[in-house]
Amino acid sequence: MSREEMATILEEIALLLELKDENPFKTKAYRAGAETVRSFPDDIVALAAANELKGVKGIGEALRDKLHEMATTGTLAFHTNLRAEFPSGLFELFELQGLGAKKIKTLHRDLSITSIADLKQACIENRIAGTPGFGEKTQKNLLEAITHRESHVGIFRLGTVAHVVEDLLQQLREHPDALRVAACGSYRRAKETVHDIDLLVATAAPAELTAYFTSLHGIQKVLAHGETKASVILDNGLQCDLRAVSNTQFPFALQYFSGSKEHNVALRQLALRKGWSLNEYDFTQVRDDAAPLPNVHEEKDIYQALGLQFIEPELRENLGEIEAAQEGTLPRLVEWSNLRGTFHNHTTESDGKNSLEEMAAAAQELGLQYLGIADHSKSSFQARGLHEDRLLQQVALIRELNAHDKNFKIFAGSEVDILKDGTLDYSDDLLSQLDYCVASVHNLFSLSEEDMTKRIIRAMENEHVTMLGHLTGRLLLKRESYAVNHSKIIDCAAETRTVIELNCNPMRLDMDWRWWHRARDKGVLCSINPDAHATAQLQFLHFGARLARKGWLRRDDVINTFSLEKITAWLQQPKAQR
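Chain structure, single chain, in the form predicted on its own:
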């Protein structure tokens, strides 16, 4: 059983318990357990099988026993028995906007609805409108939600939605009654994929703002429109919700709707200890002996009132940031403006769209001091990989260009294929003539986790491999990761002084942010690389900075924050001494 299967089972248990009207704290415990399983930095399946999860935060004795059962048997009797009480198609209904456990239970009990197909037919036959708790408008909305689900998958890459979100924010800022505007939710937290977008505006004229929002360009359909809330479907199928609040409420709403849910629960618990209730509108006293209510003008004031350092949005996943903020040990996160250069970029010599000179000029326009060129090696024939003679010609051209510009430098590298046995596509003699080397897997993705891990580790042990490219080979929403043991790779990187790339192409965002904290603590350095195949793709570095922050990375953890002088000296050192 995989990590993801474990988490899915725990989430299904939470849904089933909701349908049974079980204790909500029990339901929340299973949801929290699912997130813990997904984000756990080590091999949680192996640890669960060995029954070695005692003391892990978020995993109590009961959950520990269930994880052990799943890891050792591949099933969970509690889940199987619970599931048998309900039709399997009932889970689909939770995916529809406006349907929670109570309404689904009513639909199942009164109309024998067990799936979205059943619900769609009931809407068409006008049977929903007469059901207690439902009306004609609800029925119409449900039918539209079903139609929307059928035509849109509903998950979008961060890079796909970024320009849309920023455009909407800019349009909202242009309204004269908009005082403060922000994006919230998983977008603000820099999750690699998002399901919808939450926007927030502070205004003294909420009805005017929601009306204005529903009239903006790029909107396909208005789902809901009220005085303080509006929901729309954009032309790309993305749902976008706007909430209009007062300027006083804005900091609270910004914090609350940014999430994550688990982070917010932890904050509310801290507030209760002070005798306060914290919600999306304000602090309120709930005990006679409560501390005086704080003055809150900005989001940071909420954290300060709770005795915390300000926690950057990217870290708000309840993965240790609360404890670090209490202790005053939160890191100062890397920023986009800290980047001085980057590596892993392609030109027309392999499968890039722009020449070496064009890529260098674009990097300088972006304000970078250096650019690494890493065209494909010869085994990547589909990408016009360079044979040895062509690579040496490119190296000579780079040296010539560098001789004419002392303020900007091009580093000569290669993205070298890791072959099946872990050897590299070029000889050590050739690799020694390069400034650096990115080693990547580009084929044979079906190897077992053990074999793939050994393959990559052998490559990392080569003294000429500077960094490991796109660790898992994933293409978000298109291709799953190949099996690889992150923990062993990170340990090997620490031992061999191999840099791990944060490939910030929005299709990849690989290595995943959930592993960077562990890598950082092991002393593994990161290189934020756009894997740019065109000049415009150098802009992907913005996503890289956001994901690096989400991984708790500091400026000194990222090699492309080094100055030109420092990175030049660093690359010239033997790998073992870096």
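Predicted model only: the values in this text are computed from it and were never measured. Positions refer to the first chain, counted from 1. In this text, the rigid core denotes the largest set of C-alpha atoms whose superposition between the two forms falls within 1.5 Å. What changes on going to the form predicted together with the DNA:
Core-superposed comparison between these two forms: the Cα of Asp557 travels less than 2 Å. If you fit the rigid core between these two forms, you'll see the Cα of Asp521 move by less than 2 angstroms.
Relative to the superposed core, Leu16 undergoes a C-alpha shift of no less than 2 Å between these two forms.
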Given for the second form:
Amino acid sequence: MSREEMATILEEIALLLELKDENPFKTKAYRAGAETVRSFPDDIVALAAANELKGVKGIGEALRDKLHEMATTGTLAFHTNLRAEFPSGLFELFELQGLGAKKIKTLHRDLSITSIADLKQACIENRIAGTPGFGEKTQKNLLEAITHRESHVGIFRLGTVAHVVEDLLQQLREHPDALRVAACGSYRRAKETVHDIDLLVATAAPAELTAYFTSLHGIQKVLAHGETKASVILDNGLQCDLRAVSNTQFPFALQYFSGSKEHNVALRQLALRKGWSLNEYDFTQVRDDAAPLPNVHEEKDIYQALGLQFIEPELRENLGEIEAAQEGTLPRLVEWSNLRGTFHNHTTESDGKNSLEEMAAAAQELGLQYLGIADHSKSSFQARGLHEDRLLQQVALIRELNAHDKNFKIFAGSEVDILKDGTLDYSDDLLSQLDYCVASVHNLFSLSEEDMTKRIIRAMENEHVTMLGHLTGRLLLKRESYAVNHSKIIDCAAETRTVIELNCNPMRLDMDWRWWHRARDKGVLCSINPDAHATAQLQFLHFGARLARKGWLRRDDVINTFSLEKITAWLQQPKAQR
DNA sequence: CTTTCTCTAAAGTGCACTGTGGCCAGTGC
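Can you return the structure of this protein in the form predicted together with the DNA rather than the form predicted on its own?
Shown next: the complete complex, the earlier chain at its head.
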């Protein structure tokens, strides 16, 4: 049994105990146990099997025994028995906004509802309103939550698919007949969410490659399997297509299947003007007076033949990139390797999983020169936000650690809550003692657009606010953005010299890439921040770089490409002069 | 269920919002 499986079972037990109305602290202990298992810095499965978990914080006698049972037998009787008490469909009900254990229990007990499908039917038949604890409004809200969820079935976050895709690519590359391998489609264009994955392989033996592909590990179902194309559903429900083409067709197929559709339509029109037709396999002459066909070995040759600069995949949305490529004015996009540090990260002081020292070590290992620590402020109770004295202690510790290391620097900051009226959770005096500050909204999401915009603008006007955190608060495929006027925020950021964060936690990717081009043109600077709550999450910076590219950002538009010397001096300047 | 200012029993993030049902309960951050 894997570490992840053990953690998932503990989490499931927590849900089941909630349904049984157990002591809330008991359920919390199981959830905490799941987290401990996930982030344990050693081989916890082996330790559990050997019964050597005594003394691990958060794992007491009961969890120790259960982990031992799972690690040795592969199952847990306690869990199996508990599961048998409830229908399995109940679990999906937890995914609906507004439903928790208590209400699910009532729905199950009073209305025999055991799945989302049941619930939907009951809402439509008006059977929910009138049940104790449920009224007209709740029924309407539930129906909306179900609709919202349905419209997102089959959509996946970039962060969810990235490692699956990279794994499939690696397996394909290992096949001796695979000459070139690539992922295309919206994944290659770095869309924040994707519907499916398009893989491409150049080979002289297409049938062997498609057969190999359909037999790979992690495939739930084969939808179609032909000579040059195969479609499968992966274990996580994601559809994945493979196309096998010849080596000469490869650049055309790569270009074609990378899209976007709109970008390709515009490209084909350009080709027609030269007398060529462009499809997924080659150029062909369609007029007698056509120019001679170009030699194409790589994707960039296609763009060159059409009189264009090479257009990076992230930009291919037909949002001005073709015109810019004709004029030769495409930006040189920022790259992951340009990043020297990052600013919005948490530690165990608030809701992070790793200590200050561990986070700093991980950042160094990643090749960064500096790391900004921005734990939550006191109003974020749920995240164990820091009161003034704890923040000052943290600052002192950071100063002390910095004194020992000349090659790496920790910046002392805070993710300070923007309160309802736009004032901040700490005094100006305290904020002035920090190296920088990220200001974020964490509550009262239902304010009107006008009030929310005013609230955020007031915060940006504070001279101590270096940057604005996750502008819209969205959680991709889970929670809508709160209402906020992007244009006004961008204008204000330009005026007040407030940096806007590109929060690159794959759940957020906020501010949205569609706004960055405009912000950049107004002179707004970007900070790519992983919002890391654990050392491994510093890797989210990879997604950040890709989304920044998608937003047309160059190296100099992103402050965490600045060297340690430059960023140190930059932070010390008064905000108005940055 | 775990931890501890412990040795057997108590304490364990706390507030705001929504909607329902009569001044509270459930959910979410």
